[in-house]
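Below you'll find only one chain, the form predicted on its own, shown as structure tokens.
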Amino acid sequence: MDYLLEMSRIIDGAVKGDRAKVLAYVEQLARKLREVGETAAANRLVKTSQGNKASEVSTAETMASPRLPVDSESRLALADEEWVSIGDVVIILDRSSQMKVEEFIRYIKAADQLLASQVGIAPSMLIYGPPGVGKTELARYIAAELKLPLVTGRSDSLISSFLGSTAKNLRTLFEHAKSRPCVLFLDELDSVAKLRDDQHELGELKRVVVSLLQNIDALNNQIVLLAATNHHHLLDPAVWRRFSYKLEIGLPDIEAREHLFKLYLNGYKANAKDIKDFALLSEQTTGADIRQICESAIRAAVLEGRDTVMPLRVFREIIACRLGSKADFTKDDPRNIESVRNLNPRVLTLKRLAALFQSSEPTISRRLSPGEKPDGKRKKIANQSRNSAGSRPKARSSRRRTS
């Protein structure tokens, strides 16, 4: 049965006397009706819920967001809200992760059919991995695909120095999320969900974990819950069990990095060979790193009045990202050149190294260790060694004949 989820939420809000919840889900139901061409039914539904005689109610008016909750002490907002349109955010994941995300979205979109079949739903996902791999972007992507606002809990205002206030803030945030259609996103989950047997944590923070677990349990599958952490090993095991889907996002592989460079250099395109070399050289970088690299190269192109990026600038940005303060292109001493070329000798040829250090190929060749001499010179040295080795035995045999 279509729209069963919205209808059940409306009834639940009406039974509990929660007018805000009723209006929020009526608005969502009206939006879905408009999407399938049932504009008159949508307008009638909204007009009935609001109790006015207006004949037309715009989508913008009906979808006005309720006020976000605030901390009672500091009066700071406990969350940020964002509406993300489909196409505004692009995620690039490996095939396995992409399939898992698509399954999660299909699962939530099939909520009406699942409920009609008396199958419970648990729309929650825990996303974990190193910083910069796209966990927040994935949350935005999911919200866009579900056509729901993304309500992101703010750790800086959720966590309070006042005894008991953090648990109270968590409950306030969850109650707000339950009162309306939305995706609740708990970023930096480890800040409120650490292991309870950690001896370095105070009792107050351990009670916060209990409060978090109770609030998740009280959701009763009424909202889509997403959470992300850079430190999944710090999470309490009971928190792990509350999420029906768990997704680890690692560093992008070479194929993903190539897609990322194409995406972020769009409009300032480099040629295909350079893009492939960028991807090869940018091993061990994150999606956020690649975005910063591309933006820096584009910024330089704009300031120099060019409509394409300079590949050399991109290479320098990648090297600087990977080596940090060790990347100094003003010093062509052997150790510095070695550290740069060791990132990827296949990409960083003598010609590119000479351009990077604003030097000549012979100079770069002299700076490198003997094992890194150009192929031609290695062959010449090898031939000299063989000739020398071959002449010595002849000299010895000559001496024997003389004696």
Ligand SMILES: Nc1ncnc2c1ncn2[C@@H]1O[C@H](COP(=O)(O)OP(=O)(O)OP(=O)(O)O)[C@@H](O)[C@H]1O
Contents of the next structure:
Amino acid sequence: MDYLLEMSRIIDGAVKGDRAKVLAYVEQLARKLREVGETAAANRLVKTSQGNKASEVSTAETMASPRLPVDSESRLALADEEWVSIGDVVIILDRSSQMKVEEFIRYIKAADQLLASQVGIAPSMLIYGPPGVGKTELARYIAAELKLPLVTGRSDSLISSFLGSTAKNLRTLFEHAKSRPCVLFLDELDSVAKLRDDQHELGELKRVVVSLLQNIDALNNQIVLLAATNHHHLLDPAVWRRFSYKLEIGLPDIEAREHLFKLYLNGYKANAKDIKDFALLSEQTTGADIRQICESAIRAAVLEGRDTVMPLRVFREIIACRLGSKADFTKDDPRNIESVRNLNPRVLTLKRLAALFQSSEPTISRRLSPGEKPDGKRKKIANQSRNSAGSRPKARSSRRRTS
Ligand SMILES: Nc1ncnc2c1ncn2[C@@H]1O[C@H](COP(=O)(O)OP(=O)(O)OP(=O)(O)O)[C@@H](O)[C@H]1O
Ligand SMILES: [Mg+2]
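Given the form predicted on its own above, produce the structure of the same protein in the form predicted together with the ligand.
Below: every chain and molecule of the assembly, starting with the one above.
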């Protein structure tokens, strides 16, 4: 009974002359057989389905996709399709999100076992959070882990300017996805699933939302449905409810940022202390920001013929990312230096500020607070005054008066 689903789908595909479907379910059946040690049987099945081709069959070849669906008006493809290999994608999440993702993957892998125990699974996850935190990357990661092709709906071509065509496009996309096991990913879901209170396109939006709901409901559990949005509050509540898992990805915490710097600096390592400081200073940035920061620093290193990045360059990139156009290292006026230092005074010491502004520590110190002395000296003087206050109060006060 373990293989009944695959066998019935293979027969269905054969009866309907749907070669792609046959091949896809044969591959799925073969994978299951291999998992229980029936490698010879699995290979025979694959070979038979390939018309006894003697050559070795790769998974990607076996599951060659049917032609991508297109918008009937513009002829633009409604979807992209990608095979992602494990190792090609690394996603760094906080611990609780990571655990949720792992659980989701584990449940899908154990779908048959769960179904046999009369507890169905609804393999769908809605991923939401600000731009650049890794939502699309996570969809790729899940597809890679599940060893399924990732079919991503292209919102630009799905949304047609022709009345009624968007709903039709959605149907075409879902039909395409249903032809074989895959991960169907609706990226930027908010663009097709806006709240019904948009006055401009009310009728059309209603049709689109209804169509989306119907298509989701008609999915079989061989299709893993993922969706991502930056604006989850714009989603129709009925669409929101359709997803059994909802995962919010926020800005990376300090630990995740440290991992991201290590990941994206790659071979161009910085030392551990500097990486910790990069992570401290890069509060409020996203994974996409950190990737860009690292790439920019690596580009500079390459052009300078170095094999490590200059920490100062990374600090500068992080500051530029956080302050945007306000970051100006050419102007060492007090307000400018102050706004940079306020990003993280612990990381941005006088020494670092001096290097960033190509100035000297005493100058930076004077700019920041005209009466203050640079870090080290200030401490020394403070200690001296404490000591002298205890031992020679009179002498100190008299010296003060004379100066
Ligand atoms: N958490 C993360 N772990 C690893 N890489 C990340 C992470 N977040 C972002 N990145 C990097 O930034 C790039 C952009 O991220 P991605 O496109 O997945 O973000 P997104 O949340 O989908 O953004 P948007 O809402 O703009 O579509 C990715 O290709 C990846 O290299
Ligand atoms: Mg995205």
